[in-house]
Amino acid sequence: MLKLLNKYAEKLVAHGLCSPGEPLVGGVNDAVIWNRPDPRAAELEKIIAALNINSIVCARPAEPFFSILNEHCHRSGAEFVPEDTETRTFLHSIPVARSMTAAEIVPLLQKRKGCVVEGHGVVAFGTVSPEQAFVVFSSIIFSAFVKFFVDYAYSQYAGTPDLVVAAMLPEVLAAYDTFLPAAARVDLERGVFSEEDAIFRAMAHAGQATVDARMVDSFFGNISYFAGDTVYISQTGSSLDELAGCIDACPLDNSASTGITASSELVAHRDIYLEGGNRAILHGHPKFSVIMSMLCFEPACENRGKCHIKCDRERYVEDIPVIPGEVGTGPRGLSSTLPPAVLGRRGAIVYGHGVFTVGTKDFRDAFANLSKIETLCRESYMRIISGPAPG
């Protein structure tokens, strides 16, 4: 158990979400075990006992995330509700506690998987393993970051710019630049792959590179490769930096049961391949791409509030289409909206969800396009908040 606790404490640091030595991770064995001593442990053990859970994470996030969370706390009541896909499908809302006490936190965690504690950070739990707590912690930070920037852009559009956030922005952006890794050449495998071992290596390398570039959080995102009559795709719930043993080979004729554990976006990937011309797909959640997807300055639109499933307008960030689409199949699912959007393009952005990019031979173009689209979106966002109100 201690090895597992240390693993996720180290991942929070490696992902840039916490400073070294900060994460406190506890797990239940015969007794509660902690990755390190900490005065907060006694109160957290009361939470564990009250909820009958397996593990818990408590940590003050690194900047700029800590300041962003506190700003949400200052202007929120009992909770705040981001509108990105991770929140819609996974978090639902983010409750706010005002003190690091079991008495206040337990009722919140009886309804949600994690909460923000004003002035302290995030508390999240897992019912089976510390991985679940890590995923919730990471997702809260992602969703809070996206909401912070989306809300500010809309305040600018309304002609009432949020002066508190405006004053924060220089330090927030500088800290975010520190969070991002220095640009480095990424040498992914070259060529058209036909052997499973080569496919698995190429996918694992590209997945790790995507996590290292901080273009995906927690276990979200997916990756696939098309060879012969088979789509090789990451399993649902897998982490892109831990793909060993988590890639499913899914024949087009459904002659294997691997589709059961494959990513929920398997059908969308398959249909992109059937359009022809591509062999690799990479899906990440780069933050400014998600932020830009959620900015639509059409307040009178009859589909307002349904943008994630229904949008009648053609929207672009320069040449990149922004489309609606629910995870999975159906007329409003990604399997319907994504393949035609990607056809003949370097990628597409799904509202509130992330970016899908393609490669004709391997993952080099897909990875490069993911990075370029995120840069494009950040530059577009900065122009929006620096110029006159859109529209």
The other form holds:
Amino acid sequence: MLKLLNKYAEKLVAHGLCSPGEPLVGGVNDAVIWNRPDPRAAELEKIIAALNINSIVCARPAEPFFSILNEHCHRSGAEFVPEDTETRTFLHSIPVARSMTAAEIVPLLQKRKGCVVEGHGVVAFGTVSPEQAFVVFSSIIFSAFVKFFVDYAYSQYAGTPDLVVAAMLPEVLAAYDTFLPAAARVDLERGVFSEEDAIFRAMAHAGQATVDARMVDSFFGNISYFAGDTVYISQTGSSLDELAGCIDACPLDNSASTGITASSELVAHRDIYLEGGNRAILHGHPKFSVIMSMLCFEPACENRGKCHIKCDRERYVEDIPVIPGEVGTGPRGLSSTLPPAVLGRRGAIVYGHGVFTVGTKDFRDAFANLSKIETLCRESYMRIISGPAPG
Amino acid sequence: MHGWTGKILTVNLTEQTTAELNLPVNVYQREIGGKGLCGALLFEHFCHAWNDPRMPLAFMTGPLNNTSSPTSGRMTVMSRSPLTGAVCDASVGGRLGTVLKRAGYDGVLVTGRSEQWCGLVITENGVAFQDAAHLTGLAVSDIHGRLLAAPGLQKGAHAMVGPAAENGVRYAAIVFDGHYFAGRGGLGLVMAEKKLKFLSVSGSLKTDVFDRDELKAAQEEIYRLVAASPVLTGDLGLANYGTGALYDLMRSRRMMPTNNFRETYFESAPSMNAYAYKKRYATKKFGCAGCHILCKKVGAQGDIIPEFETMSHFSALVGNTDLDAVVAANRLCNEAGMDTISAGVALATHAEITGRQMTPAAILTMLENIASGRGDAALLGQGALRYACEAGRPEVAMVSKGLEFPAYDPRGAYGMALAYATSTRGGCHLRAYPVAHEILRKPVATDRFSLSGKARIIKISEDMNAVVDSLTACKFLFFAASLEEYARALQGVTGMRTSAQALLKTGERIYYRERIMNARNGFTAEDDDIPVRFFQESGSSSESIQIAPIDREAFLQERAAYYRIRGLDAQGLPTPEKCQELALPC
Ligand code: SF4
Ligand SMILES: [Zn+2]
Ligand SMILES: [Zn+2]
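Moving on from the form predicted on its own, kindly provide the form predicted in complex with the partner chain as a structure.
Full assembly next; the chain just shown is listed first.
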């Protein structure tokens, strides 16, 4: 248990979400244990005692995330509701506590998997593993970040730019640059691969590189490679930086269902391969790509509010299509919208969700395009907010 | 009241009378429905033997039945098990739960014993007893066919017992609408003991919903999660392949019980997987009322495709490589109305004790003989444990509290070892289902070869599933959704203020009450155990996957932790403090 607590405490730091020494992670079986002593532990143990949970994370996020969270707290009542996919499917809403007390936090956690405590950070729990708390923690930060920038761009567009945010922006962007790693040279294997070992190695490296480049919040995202008659794909809920043992081989004809644990995007990946030409797919959640996908200045669109499933306009960030689609199967699912969109392109951005890129031989193009699309989106965003309000 | 009808039908078969029980709303809010209501109503009667006419048989729906809440078509049946003597409840699908609400009832509580075989016809306009002697000796599909043809019953939902129950098989099931089983622990035998051959229910009433918008919002949240779940709606998931989708996975994880759990890897599995059934039988899907996943499969010629447990036990467990024989064995059990898991384990026990490999023909003959109570096989109908004891080899029976194990070898998922042991109904996977996180990675993956920290996880899952069975909803949905979304659905339907964590508290109380009922009938820590084989023998390892015996010490330590977390004493018995905390009589 202690090993797991330390693992996720270290991961929060390694992913740049917290400063070293900050995360406090507790685990419970028949007694509570902590990754380290901390004055907050006593109050948190009251929370644990009041809930049926097995783990808890409490930490103050690193900048710029901490300032962003606090800003959301200032502006919201009992909760705030980002509109990205992660919130929509998984968090539903982000509740806000005003003090680090069990009395205030317990009622929030009775309903939701995590909450923000104004001026303190995030408290989140798990019922089978501290990994859940880690995931909720990083999801809250991701969603809050996206909402911060999306709201600001819309305020600008409306001709009433949010002055508080405008004043914060230089520092927030500078801190975000510090959060992003210095562009390291990434050497990914050259393909085509046919041996399982080579495939697994290439996938593991590309996954790790994506996490290192901070283009995915680790738990989400997925990756696959196509060889022979088989799609090799990361398992559902696997971390792209921990792919060893977490890749399923799924035969095209579905003749084995071992891949029942494969990513929910298996069908979308498979259909992309069936369209021909591609061998590698990489899917991450780079933040400005998600932000840009949610900025649509189409006046009076009857689908507004339902863009993530209903959008029927052709939208692009330069040559990259922005498409609707919910996670998984079904008529409004990514499995129907994604494959036609990437046909003959570098990739596609899914509304409020993330980016899919492809490669014809190996992961080098897919990775490079993921990072190019993110750069493109950040530049586009900066242009939008620094230009005059359109119209 | 919203969600609930506020009426429970009580039936006295001895007197052939019925009455209405009206519980106050606070009882409904505390028990929710299904398993919770069953436990509340049966609690004081658990001192009776299973075949005492005073021992009730309860059929309870929940507030979500007959609403648009996803997978709300299920209900719970509960009584005392003839196989184990422990609490026995089953969550069952089909239409009866929904239709019972349409007839105006939250549940039916049956006591007494009829002199002649009888049936009970429930409609929104009244209740009637019918003679059922003409239905005895018939196969389940014949009974169902005749009920569907009987005047006034055509549109009804039906629950019935088949020949296995008439012939005293201790794992006889109650069969709903022809295909859905209240399968485990012998509830069919309890019903047969009461000489109740069938229930037929019809109705057209609506269930009042407190806040339709709230329910709709919850429904959308749940649908979104289901669509995002590979295990449910992915190409290889339950919607496409049925529960049989698990078959390949169990093989690849080397935890497929083979040759009565002496091995954990079945060579021939690749040719007997869900894909093989789909191809050979050109399957289509169907499922419970109120469900959009539809995990049940039927072949083009009408053959019911076996569920995962049945697929596995009638192949790997008994060493059978004939696909058609699996389907035939399943059909035989369905027609006789008996549990395929217990039947499969009974056969495997027989094979191990006699040292005889079973041919497909031998399997089918043996099953027929069990169902009809003929010859030596009659003893196998008393369950694997009674049979093995009779042969002087009790250690060969793969059971917990006398209930035969389903198709997950605990050496491949250690949480399962503890879950089998602590389950109130015995060797059952559905109480805590650690396979969800140990194998299926939901909600996240845990280390399947470690017991550390599993006690609390098992406890929380047992509480959670107690809620699911009380709502009532389908456990499969919880591979994707959680109580967070269902709390919202419950709130929308009933108007009661609740939350995921408040519901877990409710579940804790429901589950603890079952521990009390078992304790009163003499169950102690000694019964919270699994066969010694799992601590002494290895499974079938490969180069990369070691299937070692489970460390007995670690198991006992974790079980002790479980007792502390659950508020039981070192003997696994309820404590006055915990009873008081949960407002339960000790
Ligand atoms: S998933 Fe299957 S068992 Fe569950 S409610 Fe739907 S059809 Fe019934
Ligand atoms: Zn994604
Ligand atoms: Zn009584």
